[in-house]
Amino acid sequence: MKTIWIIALKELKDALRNRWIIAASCLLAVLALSLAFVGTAPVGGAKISTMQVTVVSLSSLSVFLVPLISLMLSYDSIVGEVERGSMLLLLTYPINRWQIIFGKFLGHTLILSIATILGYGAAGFLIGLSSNGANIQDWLVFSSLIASTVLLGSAFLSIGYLLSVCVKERATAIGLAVAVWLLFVLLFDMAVLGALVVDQGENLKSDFVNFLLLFNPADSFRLLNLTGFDSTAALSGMSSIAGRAVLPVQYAIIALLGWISLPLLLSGYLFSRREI
C-alpha cells in the first residue's frame, strides 16, 4: 500500500509542477459560473434555485468535458512510459505491476478530484453568495454533482488505462481515446434514440431502455444527477421519466462503480502479462 501511495503522490506532484490542476480548476470554475449567470437569466424573478439550475446545466457540460479530460490524463500512462523507456527502469525496483496501475490511477483520481472540488466548489460558493440564499437541499444537490463528477471521471480514467495497456504506440492510444469519447458521449445515445424511433415503442420497453443506459457511464451520470432529486428532475423536464423509471437511482451509482473497477482490474491483469 505504501508503494501505491508513493506512485500516486509522484503523479500528483507532476500535475502540480505542470500546473495542470490549476488550469483544470480554473476551466471548470469559469464554465460553471458562466452557466450559472447566463443559464439562469431567462427565469427572471421566478423563485427557482440558481444553484439547482446550475446543476442541471453542469450535468450536461460534465458529460462532454470530464470524460475528455480523464482520457487525456490516462491514455498514455502505460504506453507512454514504455515508449520513453522509463517503465523498464521502474520495473527494476521491487514493485509489482498491479501496484503501478493502481498507484497511477489513485494519483490521477486525486488530480481529478482536486480540480473538480476546487473548480465546481469555488463556483458553487460564489453562486451561493450571489443568490438569495442557498438552502441545505441546494448544497446537497451540488455536492452530489461534485461527487458524481469524480465518479464519472474515474470511470473514464479506468477506460483510458485499459486502452493504454492494450496498445503499443501512443498514437494508437490517443486515437482510441477519441473514439471511446465519441462512442460514449455521442454515438451511444444516437444509436439508442435511433432504435427507439424505428421501434416506435413496439418491442423496446422503458425498463429495457433504462437498463441499457447503465452500459454507458455518461448516461449513468445523467440519470444520477437529473433524476436523483425531485427538484432537479422537475427543472430538467425529467420528473415524469423519473416517476416511471424501473431502475432506482442507486443502480446508476453501482453502474459507475462497475465502470471504475472492471476496466481497472482488467488493466492490471493485462499489464501483468504484457512483455515490456
Given for the second form:
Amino acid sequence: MKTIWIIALKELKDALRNRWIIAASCLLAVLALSLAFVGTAPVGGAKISTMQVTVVSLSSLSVFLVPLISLMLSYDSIVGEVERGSMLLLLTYPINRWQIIFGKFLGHTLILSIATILGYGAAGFLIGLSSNGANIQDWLVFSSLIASTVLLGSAFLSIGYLLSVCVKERATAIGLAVAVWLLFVLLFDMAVLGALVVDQGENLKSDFVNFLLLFNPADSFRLLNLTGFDSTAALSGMSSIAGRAVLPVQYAIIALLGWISLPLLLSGYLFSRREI
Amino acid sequence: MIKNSIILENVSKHYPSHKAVTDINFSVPEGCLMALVGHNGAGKTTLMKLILGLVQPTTGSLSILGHNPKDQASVTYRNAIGFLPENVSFDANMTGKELIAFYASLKGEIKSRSLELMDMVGLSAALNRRYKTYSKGMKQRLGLAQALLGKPRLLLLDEPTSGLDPAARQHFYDIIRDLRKDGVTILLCSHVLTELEAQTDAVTVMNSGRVVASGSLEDLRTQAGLPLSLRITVQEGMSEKIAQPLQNQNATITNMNGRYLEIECAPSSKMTMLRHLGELGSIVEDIELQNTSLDQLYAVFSDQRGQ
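Got the form predicted on its own; could you also share the form predicted together with the partner chain?
Following is the full complex, with the preceding chain placed first.
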C-alpha cells in the first residue's frame, strides 16, 4: 500500500509541477461560471434555482469535456514511460506491476478530483453567493454533480489505462483515445437514437434502451445527473423518464463503478503479462 | 565454495521476429566484475533483461542471487539489485532531488543516504534543478546514483560511461573500485574496452545472441591464440645480430631497426623467450611486453559465430 501511495504522490506532484491541475481547474471553473451567468440568462426571472439550471447545463458539458481531460491524462501513462525507458527501470525495483497501475490510477484520480472540486467548487461557491436563493437541495445537487463528475472522469481514466497498456507507441494511444472519446460521447448515442427511430417504438422497450445506456459511462453519468433528482429531471425535460423510474439511480452508479474497475483490472492483468 | 550471483543455464529467448539470445550458459561468481561485450544487437541488453526478470526465457533457467526472477512473489530480492539502463529519461519537470527521493522511497532507502549518493556522483550542486536542464553526463550520473540506492549486492550497468567526460569516467571507475571492495557483483556492458581492462575479472563476448567466449582475460588470450608482441631495445647496431637466434626460437620479426626489434611469439613460449633474452646479457637494454588488449580480443571473438 505504501508503494502505491508513493507512485500516486509522484503523479500528483508531476501534475502540480507541469500545471496540469491549475489548467484543468481553471477550464472547469470558467466553463461552470459562464454557464451559470450567461447560460441561465434566458431563464429570466422565473423562480428556478440558478444552481440547478447550471447543474443541468454543466452535466451536459461535462459529458463532453471530462472524458477528454481524463483520456488525455491517462493515454500515455504506461506507454509513455515504456517509451522513455523509465518503466524498464521502475520494473527492476521491488514493486509489482499491479502496484504501478493502481498507484498511477490513484494519482490521476486525485488530480482529477482536485481539478473538479477546485473548478466546479469555486464556480458553485460564486453562484451560491450571487443567487441569494441557494438552499440545501441546491448544494446537494451540486455536490452530487462534482462526485459524479469524478466518477465519470475515473471511468475514462480507467479506459485510458487499458489503451495505454495495449499499445506499443504513444501515437497509437492518442489515436485510440480520440476514437474512444468519439465512440462513447457521440457515436453511441447516435446509434441508440438511430435504432429508436428505425424501430418506431415497435420492438425496443424503453427498459431495454435505458439498459443500453448503462453500457456507456457517459450515458450512465447523464442518467445519474439528469434523473437523479426530481428537480433537475424537470429542468432537463427528463421528468417523463424519471417519473416512470425505469432505472433506479443505483444502477447508474453501479454501471459507473463497473466502468472504473473492469478496464482497470483488465489493464493490470494485461500489464502484468506484458514483456517490456 | 564460491557462490554464483548469476547463473544462466541453456537460456534462450526467441521472439516471433528474431532470436535474441540462444543457449546461453553463463555464470558470474559473487564479487566478480564481469564485462559483457559484443556488437550492437548481439543480445547484451536482452541478457540483462532476462537477468532482471523483465522478459521470460523461452527455454532454460536462471538463478539470480539464489532466486528465480520469474517469481513475482519474491520481488523483495530486487532490493539487492541495482540497474542502470542504457537509455533512460526521467520526468522532465522533476528536480534531481525529487527523482532520487522517489526512487529511494521505493527501495526503502533513507533520505540522507540518497543525498549522499547524489554527492558521490557529483550532482549535489544540481539537486534543485529540473531534470530537463541536465546535460547528458548529469543524466547518466543521476542514473548511476539511483542504481546505487539500497546497498545493492548485484549491479547491472548498461553502457555506464556513455556521455561522461574523461574526469567523470575516472570518477566512475573509482566508485566501481570502492563497490568491489564491498564485494558487490557487477555486470557491465560497455564499448569502451580499454578502460575496463584494469578492472575486470572476467569478460564475456557475445555475438549474434550467443556467448562466443567467456573467462578471465588470461583465459581469453590463450583461447584467442593471438601472438604476444615484445618490443626489445638493444645496444646500437646489435639488432641484426640477435635477430637470427630469436627466429630460431620461433619468433617472428615484425619490425626492426638499429636499436629496436619488434617480435611476436606464441603466448606459451613467452618464458622461454624471456629467458633467452636474459642470456643475451647487456646487449638487451629493455623489454616491453605488449599484452593483447581487450580490443584485439574482442575483434577476434566477435568475428566468430556462436559455437
